[in-house]
Each structure stands twice: as structure tokens, then as C-alpha cells.
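Next up: just one chain, as C-alpha cells, the form predicted on its own.
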Amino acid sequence: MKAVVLVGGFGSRLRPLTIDVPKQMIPVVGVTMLERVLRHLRSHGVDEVVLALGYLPDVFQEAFPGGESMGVKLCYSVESEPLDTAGAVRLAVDTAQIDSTFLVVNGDILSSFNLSNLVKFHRKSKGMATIALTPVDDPSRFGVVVSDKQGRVHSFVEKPSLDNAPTNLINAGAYVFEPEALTSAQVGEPISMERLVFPELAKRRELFALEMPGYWIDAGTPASLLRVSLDILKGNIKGSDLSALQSATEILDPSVSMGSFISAEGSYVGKGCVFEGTVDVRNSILEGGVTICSGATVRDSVILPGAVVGEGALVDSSIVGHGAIVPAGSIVVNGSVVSRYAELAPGCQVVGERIPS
């Protein structure tokens, strides 16, 4: 089966950690997120995938120089100019000549959702397309999706009140889709699949919806990216798609360069990375390459690869860009990002602040 994965976005929402580099390209506990969306697709039977690119192309391209990750086949599908989410698929169909039923995913959504029951469902309910749903708290933040028992969808309510939304189910970002669905549509045209195609499927009556059980999470954000890492890391989503690559229990990697005195309690430490004398890290995950220096405090953070925290610094509930430094003596904590290679002022205090370079 294919699958077209949607990933041209100009990640704005996580800027500054996104400015050369596509989000989807972000390490989450020692593993793209891409690399996590391929996985779970090829464990639900996708042998080939289409990325649809944007922003920086040439990034995806030179880290899968094989066209192939993950088990599953590559090919790439590359917008001139922003075209959309429908349009983005529309040429992504185009290019891979897809002629059969075919899943869509959103490339910064991480779920441990079982996309072969939608595809079942989809196929039994004969509709052109069909949206998996989720749950959440608060449905004023989002648009909900309105659907009969039989799963056919009637109607979109964008940012109800939370008095009076009709659901709490929304878009999930992930849909599977017969070629068909999107033939009106032409190749190059920018097109919204939300505003545009989903509402003209529903006024046809051939649009469903599927409630999907299981984590999901769209970590297009640093607070949600910060939310997924660790919940990987503890071991808190069921699935094999979203677990870590080694246990809590196997923290350190052979290469990893010790001091005096560590404590890594329930950390992620990945390979390359030097410890200097007596450092503190908990709860927290430490990509490739990572120096940690004598009396560095790390909590509950992420530390991207090749960054560097140095003596009696604290980290606290964060992230530190790829090749950040931050200096002796500073504090980064509350919520704070620093943008790939930022260099902080020694003894500075970064409290709920992002950081550009």
C-alpha cells in the first residue's frame, strides 16, 4: 500500500529550532520524527511512501540518499510553490501515479493509532474518503468533525464554544483517500483539503469519519515536541511504533564519555556523548554528540545533538537547539527553546523564552 506523508510546512510554530532545518527532520529520543511516522506506516502495511516537500527539499533528500528508510520505499514530490494540503497530495498522486486506495498523514503528528482498521473501515463504508478522529478536552481549539452513527460526516464546527460544540472529535490528520477524490482538483493548484475538498466530499455524502483510540499527539510545537519526547522516554504510550530505542534501564551508550560521578536516572543519553566530572541529568533526553560539564544540572529537558551545557548550568523542562551552547553558569528553564547554534551569555537566565541564534 502507499501513502503520501505531508511534510512541506515551514514548522513556524517551533521556530527557533526549525530555521535550517524541517521539523519533521528533528530528532524525538534518538530517531527523526519522520523516521517514527515511516515505522509506524510500514507497520500497517505501507511499502512505499511519497513525501510531499516544501520547505528545505533538499534536507529529506540528502538524509535518505537510497530512497529507502524504515523498511519502506521513498519517493519525493516537490511543490515550486506552497500548494496546500490538497494540492500537496494532488501532485504527490500525480507524481507517484497512484491508482488505488492510499493513506495521508500528517508529518508531525506522532499516534499510535491502528491505520489498518481505518483502511478497513474505509473500504466498507465505499466512501472517496475518510478521516480518523480523535478526542481532546477542549474543542474550542480546534475545528470538530460532525458525523452519524454510520460514520458518515455531515458537517464541520471550526473552534466551537465549549458550551455548545456538538463533538469533541477532531481531525487526526490522518485519512485515506481513493485517487478519485481528488481528480477535480489540478495539478499545481493550490487547494485546501479542510476548507475546500473534506466540505464538497460531505455534500456528496462520500466522506466518513472513524473515532481512533490510542495516543496521539501533533508535535508541531516545543511544548508538545517536549510532551512526546518524554512520553517516549517513560514509557507512557502503549505500542511499539512510539517506544523508545533501548530501555529506561539502558541508558548509557558504550561510547559515552563518564566523569567521576553521573547520575542519568531515567534519562536518554545518545551516542557520543561526554560527561565532564560530576554532572546531574534526569528525566531528560540527550541526543547524539551531546557535552555535558562538571556540576551541570539537566531536568525533564531535551538537549538536541552536538549542544553543550556547561559547568553548574541548569536545564529545567526545555530544549537546547542543535549545537547550542550554553554557557557556565546560566539557567534555561520554564518552557524555554534555544535556537540551534545560540551561544547564551555566561550566568544568564532564560525563564519561558525562545532563543534565536
Ligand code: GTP
Second form
Amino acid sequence: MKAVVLVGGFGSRLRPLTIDVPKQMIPVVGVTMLERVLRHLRSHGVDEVVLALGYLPDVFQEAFPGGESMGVKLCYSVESEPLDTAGAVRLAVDTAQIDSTFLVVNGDILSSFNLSNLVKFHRKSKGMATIALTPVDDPSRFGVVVSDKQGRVHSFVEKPSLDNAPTNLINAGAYVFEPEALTSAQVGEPISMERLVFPELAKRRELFALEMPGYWIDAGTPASLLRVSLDILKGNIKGSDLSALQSATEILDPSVSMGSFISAEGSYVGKGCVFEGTVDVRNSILEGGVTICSGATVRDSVILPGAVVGEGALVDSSIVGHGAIVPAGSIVVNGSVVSRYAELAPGCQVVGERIPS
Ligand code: GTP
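What I would like now is the form predicted in complex with the named molecule, since the data block earlier showed the form predicted on its own; can you produce it?
Whole complex next, starting from this chain.
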């Protein structure tokens, strides 16, 4: 089966981490967000994926020169201007000549959904498209999907107030499509899935939806990226390939060079990390080649590849970007984000900020 993975957005909610790298190429506990999505698709019978590229397409193409990842064959559909979600899928269908039922997923959604069940339901209901739904506590930040007992979608309510929300089921960013669902749209035209394609299909009674049990997260904000990383680390995601990685990542890589005393409790420590002297690392993810200097403390945080946490520095509940330097004595806390290759001023205090803002 084929799938289209949408990875062309600007990732503005994750800036400055996405200034020169698309969010789907950011590592999430040892492998990139995209590789996690590909592995999930593979486990549900997808053997070919069209990556719908827009923002920084070369980064993807250079990362997978063999046109393959996680046992999935890759092909690329490159937009010269952003085509929005449905325009991107329309171009991908045309580029890859998709001519049978296919899956579409947002490349920033990590879930344990049983996509095989979604496809089965779609085939049974004989609609043109089927939306995966997930329940949320507060639907007022999302588009709510209203469907009947058979799953036929009747309407959409955009960002309802908590009191007026007809349901707490939202569009989870995973769909099954028939290729004909999009043929009325012109190739190369920007089109929104949520505002145009879905309402039209619903009007024609050809749109279905299915509530999917399991873990779901939109990893497109610093807070959610941190949360999913820690959830994977702690094994909070049951019954999916997201948790299967856990057993492999718990192991402290033997190439880590150790200092005199280490506390790396419940942490993921990637290849080539260096602990210089006595460090205190708890409940955190250190991607490859990270250096933690003597007396530094890292808690509930993600430190991306090659970053350095200087002597006596504290990083808590924050993300430190690729190759960034947190100098000696600095403090980075409360959901802060330090961009790739940023070099903070020695002894600075970053509290709940994005650097550069
Ligand atoms: P923000 O800028 O932070 O809102 O993120 P985004 O636009 O990158 O992502 P959003 O959550 O709005 O989009 C959902 C998915 O669709 C993400 O995986 C995006 O990469 C992707 N996407 C959004 N717009 C486009 C587009 O115009 N073309 C393509 N190919 N993908 C898109």
C-alpha cells in the first residue's frame, strides 16, 4: 500500500529549532520524527511513501540518498510554493501516479493508531475518504468532527468553546483516501483539506470518520516535542512501535566516555556522548555526541546532537538545539528552547524563553 506523508510545512511553532531543519528531521529519542512515522506506516503494510516536500526539501533528499528508509521505498513530490495540505496530496498523487486506496499522514503526528483498522473501516464504508479521530480534553483549540453512528461525517466545528463543543473528537491528521477524492482539484493549486476538500466530501455524504484508540500527539510545538520524547523514554506509550524502541534506547551506549561519577538515571544517552567529571543527568534524552561538563545538571530535557552543557550549568524541562553551547554556570529552564548552534552568554539565565526569540 502507498502513503503520502506531509512534511512540507514551515514548522513555525517549533522555531528556532526549525530555522534550517524541517521539524520531521529532528531526532526524537535516537531516530528522527519522520523515521518514527515511516516505521509506523511500515508496520501497517505501507511499502511505498511519497514525501510531500515544500520547506527545505534538500534536507530530506540528502538524508535518504538510497530512496529508502525503515524498509519503505521513498519518492518525492516537491512543491515550488506551499500548496497547503490537500494541494500537497493532489500533487503527490499525480507525481507518484497513485491509483488505488492510500493513506495520508501529517509528518508531525506520532501515534500508536492501528492504521490497518482505519483502512479496513474505510473499505467497508465505501466512502471517498476516512478521517482518524482522537479524543482530546479541550477541543477548543482544534477542529471538531461530527459524525453519526455509522461514522458518516456531517459537519465540522472549528475551535468551539468548551461549553458548545458537540464532541471532543478531533481530526488526528491521518486519513485514508481514494485517488478520485481529489481529482476535481487542479494539480499545483493551493487547497486546504480542512476548509475545502473535507466539507465538500461531507456534503456529498462521501466522508467517514473513525475514533482511534491509543496514543496520539502533535509533536509540532516545543512542549509537545518534549512531552513525546519523555513519554517514549518512560515507556508510557503502550502497544505500539513507539514503545518497542524503548527497550533498545534504554541501554547506555558503550561508546559513551564516562567521567568520574555519573548519575544518568532513566535517561537515553546516544552514541558518542561524553560526560566530563561528575554530572547529574536525570530523565533526559541526550542525542549523539553531546558533551556534559563537570558539575552540570540536566533534568527532564532534550539535548540534541553535538550540543555542549558547560561546567556547573543547569538545563531543566527544556530543549537545547543541535550543536548549541550552554556555557559554564548558565541556567536554561522552564520550557526554554535554544536554537541550533546558538552560543549563549556565559552565566546567562534563560527562563521559559526561545533563543533567539
Ligand atoms: P506550523 O508552521 O508550526 O503551524 O507547522 P506546519 O505548517 O509545518 O504544520 P501543520 O501542523 O500546520 O501541518 C500539518 C502537516 O502538514 C505537517 O506535517 C506539515 O509539515 C504539513 N504541511 C503543512 N502545510 C504544507 C504544505 O503546504 N505542503 C506540504 N507538503 N506539507 C504541508
